[in-house]
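A lone chain, given as structure tokens: the form predicted on its own.
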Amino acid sequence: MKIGFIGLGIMGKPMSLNLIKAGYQLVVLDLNASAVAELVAAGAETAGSPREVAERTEVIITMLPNSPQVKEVVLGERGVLEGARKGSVVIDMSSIAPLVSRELAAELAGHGVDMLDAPVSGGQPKAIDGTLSVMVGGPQEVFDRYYPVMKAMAGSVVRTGDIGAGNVTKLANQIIVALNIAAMAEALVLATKAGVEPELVWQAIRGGLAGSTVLDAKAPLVMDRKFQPGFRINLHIKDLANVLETSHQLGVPLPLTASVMEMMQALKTDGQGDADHCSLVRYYEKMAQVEVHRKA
């Protein structure tokens, strides 16, 4: 099975790597040469256009920032629409509005070109090391088929719906990691403000209710000071819009992802949007006039 795969970025390149060491055979595309070269220093192809891409593979995966290059890729000029064959399939795992996925899906179905939506979450550690969570949506028959190769990329995948329930899912995953980073950098900063020792509060409490994935990933980056990103301010904020967005379509108040959607864009604005999202804790530091780090 030949593959397609448009988007090396942070995520995309690990993840198309994952493929080709599971031995698909891949022709890749990005706007980053350096990527691109990395990528057929490991044995891809590469494409001048999305039309291209389709038309020398069955599958297309897009991983891209957001709904408008999606939509620019798919149905754009020189687009994946225009060389898709009948029966292939565009596997888009993009973070965007599930009402965009809904909107490709019903352009591509008319061609003859079936369509899943299946985000993922995990952050770059867990793109490279491929154990990402994928969040699937689709027809049962098309997730079934191609269930293989999202598992090349994932330690785990579910379907969750029909078209746009991947993206959904994904909203409600930003909800959760969002309010848990912003919980675990109030708790820090409190901690340290009274004296005690931050690493000790995370030891205390990890292993109780209050313990969670998104606090052993983060709370020793933030005890390290290492903002470096696996997951930018910037692209969390581009899914809280699109999660504030369908929640304003749909009529469900979200206060507590508003707030924290604010924290954000205040970062962003104090010049911190390239950095690990877990650098909402310096939004508490910046008030609290404290910083959290391991005692040296």
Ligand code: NAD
The other form holds:
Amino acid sequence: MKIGFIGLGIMGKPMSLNLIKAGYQLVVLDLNASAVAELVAAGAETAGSPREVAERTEVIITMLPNSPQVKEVVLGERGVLEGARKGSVVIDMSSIAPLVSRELAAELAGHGVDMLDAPVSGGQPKAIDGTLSVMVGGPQEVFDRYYPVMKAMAGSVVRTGDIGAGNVTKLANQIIVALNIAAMAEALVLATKAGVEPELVWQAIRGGLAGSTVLDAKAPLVMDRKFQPGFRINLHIKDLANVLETSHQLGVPLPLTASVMEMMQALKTDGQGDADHCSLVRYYEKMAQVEVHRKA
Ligand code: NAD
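So that was the form predicted on its own. Now I'd like the form predicted in complex with ligand NAD, please.
All chains and molecules follow, beginning with the one already shown.
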């Protein structure tokens, strides 16, 4: 089976490498020539446009920043829709607005092309290990047919409903991750200012109810002052904007999400948009006039 892969960034590059390792032939595309060159060195072919990717493959995976880029690549000039054949499938693994997933699927269905929205969780380390969590929306039989492709990049692949359900699930995921990071930041800043070593606080509480995957992944990065992404503040802002737009449309107030969104906006204004989202701690550090280190 020949697979097209469009978007070879922090996530897409390791994901596509795992597909090659699993034995799939790839045709890749990105605006960044050096990312393409890395994949070509690993055995992938390349193409001049999304249309050409779609002409030469039956499965087209997209891993792009947000809704506008996915719309452009799928529906734009020389886009996937122009090249896709009847029976092809678009698997969009980007995190985008659920409503846009539904629009795209409807447009593609008009041309006999299937679609799954299949955003992921787990970040760069799990993309490299091939242990991502994939949350999928779309018809059961399309999900079943392409399950092995998604499983080649993932530890778990779960269908949560019809088209758009994958991205609704991802929005829920991003609320929980953002609020967890904020809670961790508040706790570690408090401990530091109180003169208690944050590392010992982490060790003492990580096995209890306060323990979490977020705490174990991000507390060491904060204490070691490693703020290179990972997952950029700007991308989390994008996700929370999608969360709040969707929640407002549905009439669901989300006061905690709105607060963390404003903290992230402050960090962006402070020039930290490209830092990892655990740099949320620096928002609290500035207010408390303290810095969290492994040894306080
Ligand atoms: P990234 O910015 O590192 O990568 C995006 C890639 O898309 C870039 O290489 C860019 O050149 C390419 N691109 C943009 N527009 C394009 C176009 N028109 N044609 C071809 N290529 C184009 O982002 P990322 O961190 O890899 O994230 C990708 C998606 O995965 C986002 O929706 C993000 O929210 C989601 N996600 C990221 C993480 C993470 O930890 N980084 C975790 C889970 C989900």
